[in-house]
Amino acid sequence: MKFNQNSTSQSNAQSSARSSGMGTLYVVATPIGNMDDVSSRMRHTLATVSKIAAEDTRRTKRLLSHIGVDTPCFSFHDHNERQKLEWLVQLLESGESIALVSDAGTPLISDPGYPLVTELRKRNMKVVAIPGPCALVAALSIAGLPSDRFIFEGFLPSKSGARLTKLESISSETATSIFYESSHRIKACISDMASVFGIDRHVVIARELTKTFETVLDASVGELVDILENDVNQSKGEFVVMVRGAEKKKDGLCEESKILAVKLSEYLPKKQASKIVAEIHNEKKNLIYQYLLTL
C-alpha cells in the first residue's frame, strides 16, 4: 500500500509537470552501503524518469541492475556539471523528467548538483526531493553528541596548513562540528584536531556506515590518535567525524560571540549589536548586552 501511495504522489507530480510543458528534476537519495535501504519511492522514480544524471555512471548502473531498472544514465559530476547545466535545463524544458543521484547518499551534500538546482529554482522550474540515506544524519543520530545544534563542514582541506587554519576558525564553536573524511587522510585529520582542539576534546568517528565493517569510535582526540596508529583497519573506508562543541565560558558566552559583539558595537548601538550576535550564534541577547556594558 505504501508503494501505491508513493506511486500516486509521483504520478501526480509528473502529470503536473507535463501539463506545464516542463519536466521535473528529482533529487534522489540512494543507499550509502546497505542495499536494503532502497526505498520503493526511490526505485519507482529511477524507473519512470527519462534519464538519470549520475556522479559515476558505473556505480549507478550497478545500483540500477540490483533494483531491476534499465533507465539510461549519463555522467554529471564536479568537473562537467557547469558545462552540462544548460543542456539539462533544455531537456527539462522540453518535458523530460530527470533524476539526479550521487555515488551514495543525498545529492548536493558534499556532492554535485548545487549549480543545477540553484538555476532551476531561479527559473521557477520543478525540483522534487526523494528523501533517503544521508551519512552525516545517520552518524549524528547514533553518536551520542549534542544534536540540537550542529555545523556541517564537508571535507576538510587536503593539505595540513589549510586544514589547521580551518580547524582554528571553528575551535571555539559550541555546536557539534561534523566532517567527512577519506581513508588516506583520516590519521592526519585526527592528529591536526589534537593540535588545535587539545587531546581531551570528545570526538566520535563513524566508519563504513551501514556496511559490513561498520564501526563507531567514541573517545578523546588523544585516544583516537593512538587507536588509528595501532589498528590499521580503523583507517580504512569512509568516515564521518563528529567533534563535541567547545565549552562555553563562565559568563555563558563563547569567544566568537564576544569578538563579534565588540566589533559590531563600534558601528551600532549596543542593543542592536547584541541582537545581531544573539541571532548569529544562538546566544542570549541580555548576556551579550551585559558583556558590552562591562567593557
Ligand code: SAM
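For the two forms, the rigid core is made up of the largest set of C-alpha atoms that agree within 1.5 Å on superposition. All values derive from a computational prediction rather than experimental measurement. Positions refer to the first chain, counted from 1. What changes on going to the form predicted together with S-adenosylmethionine (SAM):
Here residue 270 counts as shifted, since its C-alpha moves by at least 2 Å between the two forms after the core is aligned.
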Given for the second form:
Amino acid sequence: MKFNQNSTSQSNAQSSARSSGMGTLYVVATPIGNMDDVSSRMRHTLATVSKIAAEDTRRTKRLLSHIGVDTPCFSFHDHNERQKLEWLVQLLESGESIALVSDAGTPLISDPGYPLVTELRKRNMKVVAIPGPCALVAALSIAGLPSDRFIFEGFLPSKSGARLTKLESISSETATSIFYESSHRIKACISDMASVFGIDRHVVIARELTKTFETVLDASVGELVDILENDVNQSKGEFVVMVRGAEKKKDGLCEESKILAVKLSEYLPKKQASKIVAEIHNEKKNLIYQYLLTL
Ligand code: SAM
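Could you please show the structure of the form predicted together with S-adenosylmethionine (SAM), as a counterpart to the form predicted on its own just displayed?
Zooming out: every chain and molecule, the one shown earlier first.
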C-alpha cells in the first residue's frame, strides 16, 4: 500500500513538495459556464504554479485573463497526453509544480488527465485536488432524483445500435443513471431512452447549467421526446441527462428481470433461467426462482 500524504491545505502541500524536492500536480476544477464560479484557492493555485497543462490553451487563457493570472500554458489533451507524460513527470521531479485544467469542470471527468494521474500515483508523486465545478454533481444536486446511489456513464455511444445496447444493459439499474450529452445527439438519446426504458420513466435534463439559458426539464421520457420535438431551443447547448432508477417491486425484482425470466424459462429449467437473469440484471437468483415458482 502506498501512502501519499497530500496535505489538506495548499501551502502545506507546497512546502512538503518542496522538502521532498518534487513538485506537485494540482488537478484544478474550472467553471462550467459562469466565470464567477472561481474560488480563491483555484485562482491562487493557477497564479503560483510554474505552468498550466490545458486541454485547450485558448480557452484557458480566456479564463486566466478574467481572473488576472498570466501563468504560461501548454496544451495537454487526449491526443498528446501520452507523448507529454514523461516530460511532465520530469518537470515535476525537477521541482516544478503544475496545474492540470480541462476546458470546463473537473479534469478526468469525461476529460483528459487519467493516464497522467495514474502514472503519478504509481510513482508515489504528489497529486492534489483543487475541487470546484462539475456538471454531473451540479445537475444531480438540483434534479430531485435519488442522489444516495447513482452511476455516471459519461457520453453514450454516438452510433444508434451501440447506444441502444448500452441503454439496455442499464435498463434495470435501480440507482439514478447520469449521462453527458451534446446538442447533436440529445434528441436521439432521449428517443432511444423512450424505446428502451418505456415512455413513463422519469428523466431530468439539466441544460446550460450556470449559463444564461439554464433550463431544467423534469418529466417522463415520453413527454421529453415531445418537448424536444416541438421546441428547437431545448436541443441547444450542453446537457446532463439523469434517469430515475428502475423500480424494485414488492418481490424485490424489477419488471425487466421478470419478463426475461419468464421468457428464458420457456426454453430452460427454472434454476438455469434464474441464474442467467441474476447475472444479467444483478438480481438475487433465489428471488427470481421463487418468482418463477409462483407463476
Ligand atoms: N469535466 C467536465 C465536468 O466536470 O463536468 C465535463 C466535460 S465533458 C467533455 C463536457 C460535457 O459535460 C458536456 O457535453 C455536457 O454534457 C456536460 N456539461 C459541461 N458543462 C455543462 C453545463 N454548463 N450544463 C450542462 N452540462 C454541461
